[in-house]
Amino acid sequence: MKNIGVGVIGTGFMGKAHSIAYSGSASVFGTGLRPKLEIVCDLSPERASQRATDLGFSRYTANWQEVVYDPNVKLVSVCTPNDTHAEIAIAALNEGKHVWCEKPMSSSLSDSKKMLDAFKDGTAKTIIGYNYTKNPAVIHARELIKNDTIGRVAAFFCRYDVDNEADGKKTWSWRMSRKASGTGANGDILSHVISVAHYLVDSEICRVAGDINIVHTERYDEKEKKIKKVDNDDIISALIHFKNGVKGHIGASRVSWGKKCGFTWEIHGTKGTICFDQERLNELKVFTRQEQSSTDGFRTILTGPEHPFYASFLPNGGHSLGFMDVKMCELQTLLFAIEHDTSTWPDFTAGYYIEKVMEAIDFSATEGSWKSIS
């Protein structure tokens, strides 16, 4: 087994998730590249030091350049605020380092295009953290669709609602700023919806009609001790058309009380329907056309060792994987691609197109008209 040195930049929730995935991947998946936790970075030296101890890194730094230019680091995780992704990822790619970047790619389409150009100029592998497409249940759903289980896909519907910002008294943060975050619910959670839409429908969204709403227009900034305007979306929705002719609608909200991870989608086909709820991430609901009877209804498919990735974790079905396990599945696709020189999805090319869809929805909502994506 070969080692690959890794560095993680950013020690918030996603930085921790990446670090846990690196720590456990070799134990779970066995043969292949074994991540070696070289260096972790946080703007606070004290926090960086503590994270290095907690997560098992050899050393720490408060300077992200030390991670990117470290000769022992071959794979860089970018888990920082959105407006810093481009500079870090581009520097890493220019050094020939592989990049695992959290979504969205950046806070602007122009920065994302620079990231794409840096990726195309080199041979390094990239992947963006759309981990919901790496869930064994979702992968199985895609296989059912490809195997014609529900016939020709007729429509895609999806919502992702959370209550992270539902409390109007919650203080202002960088996530509520277009400059620092880009869009709000759009970039933070609708981006996941778009990734799953492209993955399951096996086609890209090409035309949108969007709508947005800012529910809490002002928030108090504790650092600056003043009220600030919220200038990105709390709620977003869109009618969508895919290149292959499928149509549907999608939406997201960061202010929906009671919704913790309200990510639900439905694929409607000419012979059946598949439904999924992220809060029950080990289950699929499937209905296929059949003769009328008193037992009509959806059946539940529980994930098990016959589904991709699952058997590496558990020998029996129904025991359930969790969020961190799925991040490990995401990492495994990247490590396999690095070792065997295969492609990843979504890499920066696919991720950039997702960004184009996000921007088109945002512009459509502002201008009140349909927008096409090319």
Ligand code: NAD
Contents of the next structure:
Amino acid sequence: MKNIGVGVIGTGFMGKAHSIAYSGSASVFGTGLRPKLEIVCDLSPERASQRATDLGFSRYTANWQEVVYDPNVKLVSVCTPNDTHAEIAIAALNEGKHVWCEKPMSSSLSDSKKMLDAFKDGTAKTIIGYNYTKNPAVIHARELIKNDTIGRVAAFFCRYDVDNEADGKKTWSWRMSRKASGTGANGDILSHVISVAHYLVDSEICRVAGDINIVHTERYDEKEKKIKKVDNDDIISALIHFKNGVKGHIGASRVSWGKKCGFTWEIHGTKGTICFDQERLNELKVFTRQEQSSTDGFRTILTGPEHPFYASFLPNGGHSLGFMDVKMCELQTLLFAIEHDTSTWPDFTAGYYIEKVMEAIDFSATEGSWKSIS
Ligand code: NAD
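Form predicted on its own done; form predicted in complex with the ligand now:
Entire complex below, previous chain first.
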């Protein structure tokens, strides 16, 4: 068993998720690289110190460079707001460190390209936090599709709706700024949709017709004590074409009341259909046409030890994994690639293409025309 020193930058929702994954990884998977929590970073020494205690790190800093240049750190988690990803990830890659970077890749396509170049120049592994592709149920769906269970894929439909920003009185945050976040619902949640689309259809989106809407155009900034403009999308939609000829539509909203993690997709084939709802993340609904129509109907597949990753957590089906467990599956993918020198998905190459699709949808929505992605 070999250790790998890890450093986490940013200790909010995702910094916590990465840290829990690092802490639990050896207990769950038992074999392979064992993460060693070296150092954690947040904006102030006080917050970093508190989070080091909470998350189990022995050292802390308020300066991300100290994580990236720490000789004991071989794997860096980038869990900060989107506009900081590029600088941190590029510095880490230039130091030869592996990078687990949260999605979206960055806040602009040009920054993401620089990240891609830094990745291509080195030998380090990268993975972007498109965790919904690491759910055992979703991996099983891909296997069913590959095994021809639903025939030739005809269409992909997906929505990701949440009510995080549905309250128009909610204060302004970095997520509502093109400068700090890039696009809005597009980068924040539609990016996940695109990752799942590529994963399940096994082909990339190459043509889009997008549409956007900003529902709450102004919000009060508590820090600066003034009303600020919201300049990125609350709602985003697109008609999509894949390189392999499959067509579909996708959409995302951050202002849909009642939708907590309303991430639902359907994949329609010539012999059947598979449906998924993230709010029931341990289930697949599968329809395959029967000889007798009287026995037709969707059946529910519950995840269990026969599905990828699941048996490492639980011996019996139906006991259910959660979001943090799936994050651990994502980490396991990266640790395996580091240990065995294999590729990961989605690495910075796949991630950059996802960014290109996001930008094409944004561009197409603004221009009111179809846009191709090369
Ligand atoms: P958050 O606001 O909860 O946490 C961000 C943390 O980064 C805060 O603790 C903040 O103090 C710290 N921070 C900001 N700038 C920093 C800097 N320069 N150096 C060190 N620390 C700094 O945000 P979050 O929800 O954890 O989002 C972080 C990233 O994760 C974003 O890119 C977001 O899009 C992504 N995200 C991914 C998922 C997913 O499902 N994979 C879910 C939520 C967020």
